[in-house]
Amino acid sequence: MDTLPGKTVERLSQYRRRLLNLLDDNVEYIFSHELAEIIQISAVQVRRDLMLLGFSSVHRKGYPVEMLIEVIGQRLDDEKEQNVAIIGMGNLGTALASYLNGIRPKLKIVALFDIDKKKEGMEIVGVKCYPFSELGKVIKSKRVSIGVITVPQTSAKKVAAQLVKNGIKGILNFTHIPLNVPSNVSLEEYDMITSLEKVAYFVKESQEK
């Protein structure tokens, strides 16, 4: 089965999401060009995306709400959890510690990091905070595969540096530090500051008008 892009990737969580909510309400049924209203994208790229899931035809009804999550979740999910851990337990690092663990049940946050001895044995959301020293053994013993990085610019790259010798093979960085990292080793770089400066820049542009 062919590694699908990242854009795909990005697409069908949307919908995943999208979906769980209409499940919430008790709806059985999308049609393509519903989806693609919530989404704000096109109804053929809908429907391109859930061809490469299998999804050729359509039920009279329109998609399934529950068999659509379950075939995303098939493509999306590993068949075994995959273990993540946060390193940097400053405001943004202990909001997402409680955000993200148990969001999804193939995604687990097993281990959070931080150089502060004041954090260290500290549990947020039943997760245990271990001093950085401690990263490499760490790692390997809750067997981490994924590293969110919310430390402090200055510390990105290093702890970058150390998250690939330590053989993680995804890195999602919250830093605007723009990060270099080995071919097989995925790397999602979310800079806060361009997203609020695009969207100030719109809100600008919209009141000028």
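The structure above corresponds to the form predicted on its own; please provide the structure of the form predicted together with a further copy of the same chain.
One chain, no partners, no other molecules: that is all that follows.
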């Protein structure tokens, strides 16, 4: 079975989140155009994505919500749990720890790290903060495969290198320093300033019209 395009993965993640809401409201079936409407994309796009999952609707009733959630999970989630660590417990890291914790059953936040002695041993939403020097040890003992980087820019490269050295498989980088990792490590970078500048640009453009 082929690896899905990144764009499709993003949308599947969103579909699932919306579908879980619908399930809470006891919605049993949903049409492609309804799901599309919620996410603000086209119905064809939805159908195309679901096609890639090889999942079919019940004709004239739509897609069964619960089963669709299940199928998306089968495709996106690892069978075993994937363990995540967050490195840098400042403003953003702390916000993320509480936000991400428990949000997906298969993605566990299992460790936090900081070099600040004051934060050592601290717990956020029940997850312990370790000194950065124990990175390697904890990654091994807790089988961490994904690292989220929220340290100051100046430390980003150092931290990434350490993660890679200790066998991490994926990195989500929130600093605005572009990282350079081996091709067997999945990398996702996100920069909030870029998002803000993008909105600002399109606002400017629309006003010039």
